[in-house]
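One chain follows as structure tokens, the form predicted alone.
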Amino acid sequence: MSNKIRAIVAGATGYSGVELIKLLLRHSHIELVGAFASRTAETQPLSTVHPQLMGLTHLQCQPYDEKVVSLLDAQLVFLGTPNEFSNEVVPGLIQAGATVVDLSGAWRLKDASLYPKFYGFESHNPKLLQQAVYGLTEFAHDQLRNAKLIANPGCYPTTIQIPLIPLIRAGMIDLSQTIICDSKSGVSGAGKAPNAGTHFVEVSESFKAYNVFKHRHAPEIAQGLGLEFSPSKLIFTPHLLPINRGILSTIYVRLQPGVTREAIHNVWQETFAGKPFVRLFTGSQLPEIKFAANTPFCDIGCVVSENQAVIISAEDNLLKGAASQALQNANVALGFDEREGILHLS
């Protein structure tokens, strides 16, 4: 009998689902018992969905139904599904005793009257989204402690929300002024399912901003952020690169007089001390999309004049922005070391 934690990923046809399993596939306490595409998909093995994991594993990818996940008596469940599937079936997840990363959008925010409009739904559990534990994991250590339910944060607001928090706390930013952030990324970040806006003839050779001042994410910046939700307080604006994968954002902020570089510098070395996946940009280079892509890390680095500071942060959308850090938030909630799985420990 295998003492290790049971897994399941429902969402395994996904581009942020493979790299999961892959990451999963290597860890040493978890073992990977199920993995699920939609309600009305057809059982094939895992390798036919994703050749690249041909003679990694023998699972199946098997259609997602509630007996059969039952069966599997999973502790640990990923799911990297539709916001309006996430929101059906995690209460019957925690339930039986599971515990859940969710990688969609349908737990992060704590106003239910906001799903409607960003999400197209009525979000009916409003206890169970009190309870559910926002992982931006470099923030949220003690909170991930024996969570049963971890709302894994959407890719942009990873991107914005690692840099610009301990800046806040510190009181370096002027609140008064906008905050404005400009971010960009690969299409992978649509999602795998097709459509007419990000076909390959549509997004090469292109580079368009797109749902501005619509955007779901931007109340989920604004909460994690401590901010009121208004454009006063909160631009964000979401451009789509000709790229497969990778973010980087450009943050606009005034800051207090007398705040320096270094002293953003400090503040950041202070907050991220044994925080493995953030890497801080000290010297003249910055971040850039392509040494952040393939990697679980999200980067970042300033530039300061006048008062006036420019933050860049990059993360690989795939990884640090979805699973690298849902796994991450699953480590530290089952109290593994973080790295397991996701770097090559020592």
Second form
There are 4 protein chains.
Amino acid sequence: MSNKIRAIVAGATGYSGVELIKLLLRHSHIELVGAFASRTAETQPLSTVHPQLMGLTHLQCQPYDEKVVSLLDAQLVFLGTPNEFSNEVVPGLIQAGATVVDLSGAWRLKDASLYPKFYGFESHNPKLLQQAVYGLTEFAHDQLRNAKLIANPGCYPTTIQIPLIPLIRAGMIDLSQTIICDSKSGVSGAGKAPNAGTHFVEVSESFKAYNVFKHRHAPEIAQGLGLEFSPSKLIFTPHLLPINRGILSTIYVRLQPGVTREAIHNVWQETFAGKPFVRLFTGSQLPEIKFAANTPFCDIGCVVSENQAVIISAEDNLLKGAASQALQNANVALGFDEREGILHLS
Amino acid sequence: MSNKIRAIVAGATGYSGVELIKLLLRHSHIELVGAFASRTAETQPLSTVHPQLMGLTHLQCQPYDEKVVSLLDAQLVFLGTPNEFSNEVVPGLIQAGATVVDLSGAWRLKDASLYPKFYGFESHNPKLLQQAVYGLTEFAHDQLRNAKLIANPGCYPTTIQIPLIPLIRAGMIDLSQTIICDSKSGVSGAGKAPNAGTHFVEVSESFKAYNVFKHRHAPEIAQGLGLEFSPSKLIFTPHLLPINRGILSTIYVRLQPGVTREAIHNVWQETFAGKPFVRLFTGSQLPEIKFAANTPFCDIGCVVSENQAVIISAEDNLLKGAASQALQNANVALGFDEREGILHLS
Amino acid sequence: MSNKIRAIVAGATGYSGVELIKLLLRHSHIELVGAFASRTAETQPLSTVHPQLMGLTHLQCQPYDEKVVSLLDAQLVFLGTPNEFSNEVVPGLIQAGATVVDLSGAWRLKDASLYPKFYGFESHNPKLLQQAVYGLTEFAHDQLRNAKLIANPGCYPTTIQIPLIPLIRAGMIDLSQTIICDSKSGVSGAGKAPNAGTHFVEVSESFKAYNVFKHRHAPEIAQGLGLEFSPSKLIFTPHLLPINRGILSTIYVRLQPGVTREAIHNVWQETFAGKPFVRLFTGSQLPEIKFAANTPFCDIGCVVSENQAVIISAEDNLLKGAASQALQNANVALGFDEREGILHLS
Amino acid sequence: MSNKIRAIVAGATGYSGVELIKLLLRHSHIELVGAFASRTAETQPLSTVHPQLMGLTHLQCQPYDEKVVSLLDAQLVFLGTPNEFSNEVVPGLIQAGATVVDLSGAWRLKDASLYPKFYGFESHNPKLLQQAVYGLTEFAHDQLRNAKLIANPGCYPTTIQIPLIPLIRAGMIDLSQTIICDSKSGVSGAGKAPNAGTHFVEVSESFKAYNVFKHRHAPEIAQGLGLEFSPSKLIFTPHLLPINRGILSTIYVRLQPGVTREAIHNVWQETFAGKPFVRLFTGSQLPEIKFAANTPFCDIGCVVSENQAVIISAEDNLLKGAASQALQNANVALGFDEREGILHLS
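Switching conditions: you have the form predicted alone, so give me the form predicted together with another copy of the chain.
Full complex below, order starting with the chain above.
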């Protein structure tokens, strides 16, 4: 009999869900025992829902059912479900003893009062909200160990916090100047539900900004950077790219006097030494979406002119921005090698 | 006071509708006096529905209302409306005295018995169906003159009938062999309604065949070519291209003994002399979608090896496959230069 | 005999060149009499070089030859040629009496000393450089009238100067804060020469910043805005979008105390009243590339939060960013309606 | 010390080369010890050539050098090199004792007389040509065992031979009728060299047929199917899709009387039982490129109407059409599990 950790993916029909399933099928210590669809009523083979999984799994995809979690004796649950759904179901899952990695935004913000405005609902359990570990893995190893509830970071915030946190901690950024985060994401970030905004003809050969000054990732970024949530401190503008997957953020910061490109590189090198999923671009080449797409890495680089820095970061929004970071977090929480199921370990 | 023909476009929110509006705004003898949306209830500026029309028109887009046709004293109505809707409203419009150019499929098939199977409804008025002129303009000038009801051809059938009709009439094709029409269309051909099949992520970086052996354009093509509707005579396979607009058809026919590429070119040249919207590719260059996209032309060319011909045709599905052919037809019906509003006349 | 102005397009094989040719073929008072290719040796039909022009023109495309300008008695020459080429040939053309609209960057910068650094060559004629009219049409009507040499603005600078110039003139922007211009362009902006950076596989499903802090449009923008050329004043970061045509710029400015969105709209409305090619987006809808692509408009809009503004502008880089603005400029210089050949005049 | 097979990838800068490298880095019994670039002179890190490999390997990419093969004691060489280059170097590598898997076309055709016409060179060693094993893995297990030279099949031929060989062997196809293979490929199939045909703007929003009646894969397909190479027997038309990777083939065959869809499924099921890389689509869903892209599978399905079948097959041209099939072949030749390095083996 297998000694593997038994895991369930809820939200198995979504874009992050299927990526998570593909990763888990390659994991040596976790066994995928269930796949839930939060919004459909029928049980059907996962390979019917996602024909790309044919030949890889015989698992069935079934309607979400909390009782099945116990029936399957699952110790680990990944929620790739809508925000409001995660808000509802997490407390019950925790009580049932499962470790939960929630990929939605329902458990990310520490300030419960932001939920009605940015998510349209009240946080179900503000006390649990405080206990949730914000799983930006590279900065959360200690808290993640044995965590029961992990709030997986948003796709955009991951690309912004990874390069900025070390520089802010090192006091290199002039915070009296507005930090500008101009981010661009592929369409899978908008989810699988068809609507006018995801229609091929509306997206292809086009490009747009959206939710200017009001995207729900803005307060998450400010929280992660330890900044007051105000447009004079930080502006985050998301844009929609006519591609399937990948995010690139162009971040503008004013540096403290004397801070050079090399100094930034040094801080990053120290911070990310031994962190397998952050890659530094320190030469003339800067990160591009094609280098990071379909990989579990967050790539970062910068250019400095006088006291201004332009920082470029890129990731696959479905991997480091969702599924692979979720698995990274689960690996750390459960004591496995952080890379298990994500990178080949020889 | 203007002596222009007063026209209405119904279906103004759709992809063909907006193209038609753009063409009509450049017409010297037709004035666009109304724009109807068949499925929405609110009146709002066309430039709100289609921001690309800002600066070009102040017309309002209003819910479909047959009474408004009379109120506006419109003599010409273009219907870019759903098949079933066109089936319903055409008889009333005809009775009210308007000339109708219907861009749907509701009035194209002469055999009324095909409607339940291919369109899911009974033809409203089989007698009127017989009177409708099938507006493949290049082959219908005489019937179009003063026509009251014009059934504008399907996008796919236009690309297939234009090159094949002259060759079949000239007896050049061995009809004992199956004619294979392998067609590929951009996504605007699927209409503006968002669904799983038009979601950007499902279409981009992919390609698929659909409705194999059962697309409703198959009987239309057989009718246009004068062939029995049977897979042993003609196979039509549509595919979905990850582009916004354009169709390319690759057509395989066996030639009668001795028929050469030059002979085909000669027949085409004779047939399309004086026809401004068919372009012959007789050199080494074959039609490609990019040459025809955003133009009102149907481009045709062929390669012959032994007694087999591969015919390539291309068009913009929203123009020669819909809006510009509709205007071509209206121009002929009303006695204007066929090119009015479509090509610049110096 | 025609009284039309006789015009030549040099650089007829490039992406801007073909757009200019399409516009000129619709012009009532200008006749296209010649098409030059700056880098090829053979004379061949334009419709062979650009099959999309089949059926529209019988003109030949010939190697660049200054003598032919006189032979054809051309009074107007559009140069869609490489920067260095334009630098060389303009003085001769001016001397020969032609009105020249140069779409390259060779005659845009007033400070001749910037050419070696940003363009890799010395300006051929610094005195003529001072006389060249920078053709951002909306702000240059008076100087354009009877101008002999018009330097057509860069594609990026057009999207940035149009919204910012009126706001800077009105004193609404806090210039002590860095203006951030994060711009994104389609691939046609990179020209037609194939290289690793324009290979489909390298561009599609990707996105990147390029020439960070060193793009040659940066000094042009600073000059147009009347700002010192320094990263603490203005940062311009171009990015490559996986689309054919269109630019969107996201511009971040700090406003002077009390400046509201409405105040910005008011200044824009006053500035652009009677200017047919700038469209204001004053409602909830912001400019997107798809609204501006294939149109001659520059679209502008903004969102304000506290004292920060995010300005969004969009245009077709080949039209308002090149060919249609060139024709706008020629129209003004020659005393025609600014819209001739560009918008339908009823 | 490692007991792994030591392998080299030549052509490491190309699109197939990098895929092969990624697969080999995950292989339990093969160790990648060298990477050659056939056309460049500098040695540089693979992760500089392909930044997506950063964090995955520290291997250097060096100019092709046969002596290094011995120096590195490599027993296995993959050639992702140009046809003519493979033609030259294979005999020497074989003589040096290496097992060679050649991904080019240089060793695929048994009839040496076809090389001058279709490849532009004489086959270097017609005797060796006869000994080369054509590695369409599913049909070549026996010959592959201990093979020294494996000619990896073309990307298009793989999609056509896999579904057709079993049906032809079973006598189900009426070979008196022309078999039509209408194939569509992503741009990576055209290789990495930039040219007018791979320029983003020329490919995006377009679609074209190319090499009609003269593509070099046509004789390869005829050979694989055991058919006379003649347009009356088989027509193969390749087309260029505006996507990065993936091929879909639409294949038209006339069936022998009485052959049903179920009969076809039965033959396929028998043929491909135990073959992990062919997936059968037997329900209402047909193969689409998105299901096969980024997977090592060839997907097949069909629709039958009367005695006509439309067969749809799809694969990733860089994986089952190149790199993963090459590794499949090496695995079989060396006695490893066919799936090693390609699918996760638990």
